[in-house]
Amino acid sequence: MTSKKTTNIYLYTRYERFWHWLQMFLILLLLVTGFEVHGAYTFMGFETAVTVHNYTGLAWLIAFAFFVFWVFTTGEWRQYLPTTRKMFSVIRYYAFGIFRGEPHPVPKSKDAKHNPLQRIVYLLLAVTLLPVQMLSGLLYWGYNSWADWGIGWLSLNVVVFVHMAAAFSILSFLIVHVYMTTTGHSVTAHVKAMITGWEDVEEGAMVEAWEQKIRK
């Protein structure tokens, strides 16, 4: 594999790494409470899994709140917008490409932090996929006010089904999630770079002048 050479930028910022690491807190505190709900396997006991399966699923909903107001005053709501444009090509790069040392088709940079193929799955999780999971949780957690609320012709059973549903997707993307973690140009390399907020980027990728003069 030929070595490429890189360059050091300032690409995650505090709250962007914050709110990483308390959203994969809080995702698999909600899977593992989750599933022994539903009696995959006994840990904390039936109560105290409900109990703080439902706690913390709130609190994921007013974290994830803030981070879409976060989103749309600081401008980073840009690096959610869909591209098609060298979608194939980063296709390519990870089902062949990445086997045979290419260099990756898009290099991050403070303007492109995610490329094509991660904007569409991040835009698809957070305006679909989270979002149901976080209402058909609500749902499912004031099942017994659904009279008060004008909802009772809806399916338990349907809601039930809705949120494993979503769950198993979110545990999917998980692990897939993990695994292109491992796909910098070292096996750490893009966990360090969610803890510093420095990553090694390919040459060739935007360098700020205050980046350049943070480094020296």
Contents of the next structure:
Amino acid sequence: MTSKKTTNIYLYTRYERFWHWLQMFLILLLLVTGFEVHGAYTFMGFETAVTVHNYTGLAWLIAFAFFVFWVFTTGEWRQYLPTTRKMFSVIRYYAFGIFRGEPHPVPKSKDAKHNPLQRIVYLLLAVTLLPVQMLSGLLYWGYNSWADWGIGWLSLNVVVFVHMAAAFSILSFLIVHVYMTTTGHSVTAHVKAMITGWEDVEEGAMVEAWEQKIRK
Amino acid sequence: MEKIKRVNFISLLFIAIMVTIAPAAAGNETDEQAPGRTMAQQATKEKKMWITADHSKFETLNKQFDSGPEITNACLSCHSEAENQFHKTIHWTWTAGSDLDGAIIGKAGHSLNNFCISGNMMNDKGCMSCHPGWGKSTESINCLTCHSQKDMKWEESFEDFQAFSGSDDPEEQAIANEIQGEILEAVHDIARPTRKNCGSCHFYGGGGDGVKHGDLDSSMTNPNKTLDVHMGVDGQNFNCTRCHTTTLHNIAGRIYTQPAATERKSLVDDDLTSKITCESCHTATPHKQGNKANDHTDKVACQSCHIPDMARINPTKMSWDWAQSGKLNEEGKPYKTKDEFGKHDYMSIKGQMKWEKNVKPEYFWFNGSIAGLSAKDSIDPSGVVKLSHPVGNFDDPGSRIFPFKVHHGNQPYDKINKTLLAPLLSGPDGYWTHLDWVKALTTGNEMIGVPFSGEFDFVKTTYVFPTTHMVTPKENVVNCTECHTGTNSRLADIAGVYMPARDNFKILDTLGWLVILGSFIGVALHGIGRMIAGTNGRKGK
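Could you present the same protein in the form predicted in complex with its partner chain, rather than the form predicted on its own shown above?
In what comes next, the whole complex appears, and the chain from above leads the way.
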């Protein structure tokens, strides 16, 4: 196994990093308070948990609106376009290759931050799981106004079911996601990159044309 | 690099500040009091009720009274319409219309309870001690029951007065004069009804202190603020009529099937509205803005949180088993035993009874009406018979979750006709005199005109009392987690609504936690695999 030379590239902009850590903080807070409201444990007290959960949820909605604005105005949305190319090799890498010390089949670059697996997972998060959670949360929060909003026919049970199912899904994602940060060329490499913006990549790694963000 | 790191630290700091400050800023934690309290204070600001008459100065009230009705006539000589008004009220008639089967509703009708069961249509004279007439007579009203501030045993006083005043013995004459003096004192000490007046019956319903209501007993004559924030003598010192507002001697409050208030509105909506509901003064959003409790008022009655328990000073009767009555002691005589509160828990004439203090209420959907059974209604004796039960459900916008005292009874029913029976209890023909059920049931049911087959047994029943007094100071209110919990929730039996922490979807929770566990095991195995392989990603140290 030959060790290649690495080079430092600036991968994550300031806003992107800010958004990442903000959403980590908010999601963590929502999970902790949300599961307390669900009755899973007692931590900060039911009443406090409800209050914190509600305000954090509203803060999240505002923050997400900024993210949507950013992702479209900067064209970064293209980074989330799904692809099946090399998807199998990425899956194969995480299932086998990683244990053999093989190189990652899709190295990171400024214009291709996400490998095909990340693209599909993050896309599903951003367009399905998170919006579903936001909508069901907002409805849950506004339960008392349903009649005024003309949705008095809605069932609280359905809203709660969806909100809880999505909560479990997000927690599951979080566990795997945090673990995956340790799979860089060092255990902390990815985390460091998300803090400083600079990621070490192997020199001369080829970024294929299809992976690159199309610039106009 | 340095600069970037600093900027990053600042943004992280910003996140932390923003998230911690946001709720506090929106909650605006100041010492300002809740708007509902401000509203109520404004509604009761003019609480001094002044009076323009001193009854001791009236000529008509300064003469010798030989009987009760004479006093009433003196009252009516000025208050000419009072008797007419009062005769139409439930306090006098003890009836509240008829139900569909023609049964008369009310204690003077066919209604039953699981205490002394029936008033036998006013024929059980034992019940008459609370009827606002003179003694056992139903001819003339007794204004002084509700309006005199002096405690009097009227029947006794007049009997004694008659006995002594006819005597030639000057000593007995002196006693007669003394009694007449007391009578006049009572006649002169006139006021709007106070807690003591109302309490002289309502605290002792069922034949003793705190028997019936868990939230009304003699401790409420002069309660402190901790026992009742409204009536506390060290606080607002409200009389009953402060909330039980009165029109033409009709006093607002629950009347059997009829809710105390059919509309939920506050003085903000209508300045002439009755003050019988909490919302009348406190409005429907009484808590500070943003307080989650305001979102509860459409489904949870104020009482549910603000009266955590009842019978906090004196015990209240929780069950009464008539089937145990009739036992005799070694000498072959009826006997009584007392419990730890000094209350009778066994009486040969009444049966086995249970008293409790600090009783946690039971909660039901309640729209203000209570469905009760009468002596004419058929029952299913195979289970517990709901002798009276709150009406309401989740879908009814007029219903709230409301606290109740539930009194458990075991009382006689007709095995053939499948109806509850109305034994006569007091008097020479009553059960308390002869302890003969068949005789008491035959006489009792004859009095109310309902047939009795002669065959009887006992059936378990429940009877409910809405809990609305003994409102506790806000420091002692029911916590969120006493209801929002999966174990021993106060609202464990409330159906129709999903309550966070009380409820969950079993399958979803099981599946959800399995997925979480699976995720942990998955990444753990993957990580262990990498460690064993000695590789850490592409570098392969």
